[in-house]
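Starting off, we have a lone chain in the form predicted on its own, written out as structure tokens.
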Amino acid sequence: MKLDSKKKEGLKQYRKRSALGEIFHRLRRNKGAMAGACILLVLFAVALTVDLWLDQEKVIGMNVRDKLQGPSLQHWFGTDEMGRDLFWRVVYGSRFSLAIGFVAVFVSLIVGVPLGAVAGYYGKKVETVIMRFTDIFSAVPAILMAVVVVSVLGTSTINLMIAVGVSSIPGFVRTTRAAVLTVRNEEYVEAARALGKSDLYIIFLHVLPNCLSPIIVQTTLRVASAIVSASSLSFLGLGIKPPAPEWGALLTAGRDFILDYSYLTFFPGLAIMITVLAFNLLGDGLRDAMDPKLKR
């Protein structure tokens, strides 16, 4: 006997679903998470592709006559001080920041994930050693840390993107080794020592794809810390340098006429503001749809 269309409609309700399915499902019911999930779609989509789209000439093209015009609908954000159009300067400047955000974050991946995962599975002296330094690095704040970076290194993109990265490499090291000691004793960890698999082998195929819940969480909070730390980098001279419109350097370039043509300064922090907010939002719904405490 065939069911009735209200029956099917109740069993898919309460059909399994995969790991990523249940993950997915909660995070949409976040409506939170997605909308900091859209805002950030439509900032990738725009980063990928304005130079297919935006001239060049619209973002560094100098136009004297136009400059410190207040917002119109003419110049959505107004004109900065050589008459260049500030809205086309803080899209264009989308590129820069996330940029910076995500290889910033890279770099703090790729030593901080594997020092926690070593001092998590190992301990005892390994553990004292890792964990020491990083304490000793945790205690410089990360701000003034980027600064010493750019200092030794000197000013450019590259150069501020590992003073990002290396001032967020103890934030992956802890919250790594917290997750590797939750499950370096499980029992298929155990199996694989049995089988004569090496530590290397275990740590990177069976212990860290099962630690990659809170790190995921981590790497999206640290991108919106990254690019607040850059933004803030360049406001002190020691990011990018005009005319890149990068949003920390627009807000360096118009503090100097904060108390006349505050917009100036107002749009590119909004930029900012709205981004971070973003990946907060999206970071914090990933954390309660990983959890698994959460699963009703």
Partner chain sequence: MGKYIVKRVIMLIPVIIGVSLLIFIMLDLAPGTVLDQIANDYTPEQLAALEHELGYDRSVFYRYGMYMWDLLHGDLGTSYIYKAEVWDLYMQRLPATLLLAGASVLVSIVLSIPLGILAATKHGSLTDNASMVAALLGLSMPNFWLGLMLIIVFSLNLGWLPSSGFKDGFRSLILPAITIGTGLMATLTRTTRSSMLDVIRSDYLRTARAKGVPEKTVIRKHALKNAMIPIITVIGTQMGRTLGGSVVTENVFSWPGVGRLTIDAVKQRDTIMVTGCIIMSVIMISLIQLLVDITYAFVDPRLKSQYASGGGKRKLARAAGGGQT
The other form holds:
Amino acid sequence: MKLDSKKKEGLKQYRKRSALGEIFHRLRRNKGAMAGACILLVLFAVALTVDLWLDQEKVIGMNVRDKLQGPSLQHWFGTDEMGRDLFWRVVYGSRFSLAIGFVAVFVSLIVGVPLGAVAGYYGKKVETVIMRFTDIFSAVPAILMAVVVVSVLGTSTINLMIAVGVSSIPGFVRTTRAAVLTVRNEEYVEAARALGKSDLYIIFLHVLPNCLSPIIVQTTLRVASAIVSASSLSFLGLGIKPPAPEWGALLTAGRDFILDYSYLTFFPGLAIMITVLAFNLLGDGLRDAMDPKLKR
Amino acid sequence: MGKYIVKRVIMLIPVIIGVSLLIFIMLDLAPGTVLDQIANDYTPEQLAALEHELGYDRSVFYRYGMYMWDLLHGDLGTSYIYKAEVWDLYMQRLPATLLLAGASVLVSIVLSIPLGILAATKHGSLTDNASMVAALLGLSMPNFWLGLMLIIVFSLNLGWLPSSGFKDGFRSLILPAITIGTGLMATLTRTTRSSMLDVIRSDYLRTARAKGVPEKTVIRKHALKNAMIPIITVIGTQMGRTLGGSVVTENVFSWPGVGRLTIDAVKQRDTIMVTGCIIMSVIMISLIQLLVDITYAFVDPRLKSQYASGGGKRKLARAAGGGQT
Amino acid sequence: MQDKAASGTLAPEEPVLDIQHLTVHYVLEEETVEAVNDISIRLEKGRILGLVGETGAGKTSTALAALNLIPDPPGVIRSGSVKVCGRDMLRMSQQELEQIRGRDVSMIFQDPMTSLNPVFTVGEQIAESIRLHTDCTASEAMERAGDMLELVGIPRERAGEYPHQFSGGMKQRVVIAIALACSPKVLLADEPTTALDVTIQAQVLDMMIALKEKLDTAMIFITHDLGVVAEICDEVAVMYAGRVIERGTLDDVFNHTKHPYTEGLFNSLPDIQDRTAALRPIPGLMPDPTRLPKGCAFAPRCPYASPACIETVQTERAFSETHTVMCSAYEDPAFHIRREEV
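Return the form predicted in complex with its partner chain of this protein as a structure block, the form predicted on its own having already been given.
Now the complete complex, all chains and molecules, led by this one.
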């Protein structure tokens, strides 16, 4: 039967968008998520290229004559007790915070996702063991766990990343397991099994690719909380120490001057807040875009 | 019900064993022991004797065995930094922590539930988006920063409220409670909103409207009670988490709570103290969880009959609402 | 059936429910569902109108619009009026609406499993309506809720139980008790028996007729079960793609069928005399309600359709004082459907 033009048009309409396109389309309609994405783009651009265009002198150069100047046209965020320009220090600090956020989440991803996938895929005893261990692990409050890890490994940037990463492993195990459980018995998995593929092959090529959306959402949101955790540790004196221009450290250094020079704590915190908000907005937007249940 | 409580207590035992073993081993891997911290107070002979007494001349498992043996007898051990019973030290700090946790969760409830309901009833509107951004803003502010900003405004500049300590009673509670409560807001608002959204288009609300029930009553009575299970779950989780110690906020406001006690103990390698605190917070968290489970029964009659028949209520609670991780 | 139909003459009194030119659309992100298109229904006191049609014909939307309960968004009432006892539900303040709903007009919903609030006792749910609309104390309301339960055949002691403790049929009775609690003048019953098994179906139907006789309630009975219609209705309106395409007394529609679609409905019923006869379903599907043709929406499936049908805007054509049909084929005076031949 020949399709008349009207029917063809109808078909085209239904096929117009792929699943990915549909997610992207929904994401683009979410103003918050788009705002978050724009902020993050700028932040990434700055963090990746800051070495190329920012004179180091501006970040670490001391100028005691100009110390503790309030925000002005010349020094947007004012200057600290050594006369360093806070704006450039915050700009430079974006590298630390973003790097810590991503590396930390990468650590929990590479541990948490395989564990969750194995637990969800095999079920039974394997699952019980992994999940009970996860329960035990998450019974310790995350910040305490991070503090313990830092005190085991010693204070350094890398260790801070690991500590924050380790403390958010349980979240990834749970998310991945839950997602795997929903696809474990799908027919394409059964089919792969029937073809005699190895379990590892099935988990990585069939199961996990179909569990991506919750993991992506979790990753985005976790980067946000990792940045907060890392700066909290810096604040507790267990993370990056001043004078490194990491935001948490900048803020902690400013705490000594809180009475008279409150801008020293205000601006670094504002930077953290905006970055974290951007990740949260994007993560929330992704969740809504990927969850067809919310499509209304 | 009694059987259920017993079951929950039994389930707690492996978690306590696991958590304490984990902490014991991890802290043992860290450089230094509690003895280094107190070395100055003792003669070398005393120190050697103490090292033997505490088991530092043997393996970590031996010390863990010692600890568990005491724990089995209901003894949480002795902190050698404070030279006092861990139980006493913990109980000294608990009231402040309980107070702060309760007040924070209360702040969060008072702000989040109306906001979540508003967002859900105006789903998709500007109000909805604004509420959700406001809630996210709360989540995105680092606690220590918000705390410091509140201190700057309300203590240093306006002089309305004290900036630290515990002495001014209710007045000293306000700022820390707002600090933590704001952080909890995002999750609770989101849960309230999504839970209400699930309910708001349900057939039984349509039935209520068709009866002529005023819209306000439809939302506050008919919808809210049905949306309560996930909301209570989140409140319970948050209560538990704050009870475990809000380390950062306690630090900002010099609040004499459990969180700071634990962190200080970690820094001083006081393994016994750390383990004791964490075990106590695990117990507190599951107490809260138990309380939450009991509350479910009052909210949802379907769960009540499940309790009566002794079925698996966690499974059911999850089916009826499901918590957020 | 014959007797019942014969008694169906219209009394010339003011209708308790008067729907005029009602149009309801659901505006979605990328398309608009034209659920109800310019329909008019009048109903006198104590009469039962059967609203018949396939799933998606717009029956439930019509009933919801009569209570001004169309979910908005996405629902939009584009035009029309719905007068209950002379007052227009669509031009009323929220407060006035709340007073009328449940008191003058109420609705029995389709799915008893989801229509009751799981966290309140059935007694509370019935009593709530009574308390809202009559001047009585809480205990009096509970007392009357008990009476209502007995009326629908549930022992009053069960008022303190929760919906999950009831079976499906019992829940449907509770839903009916809620709807009838304040003796409304108009009752909209949306497939009240579809979710029930056949034996309970009969019980519920008998009960509803008894209640109608007792309370003199006018009723719109939404169903796709023609047997039920024949059993309890005085009048019938057949809906297709959001339009009433044929309406009249039970006798008009059942014995003097005019519209090809109505004919198709009857033909697709199994023949009880000839059990081996194959069913004759109407070929094709209802048109996509987001893209309705300008003319007759049934034309693509209609055995009598001419190319003009799809283009011609359909108008109502009266065959008697009570019987109207929306089919342009009758412009040819010689046109008749096969059912009329016998």
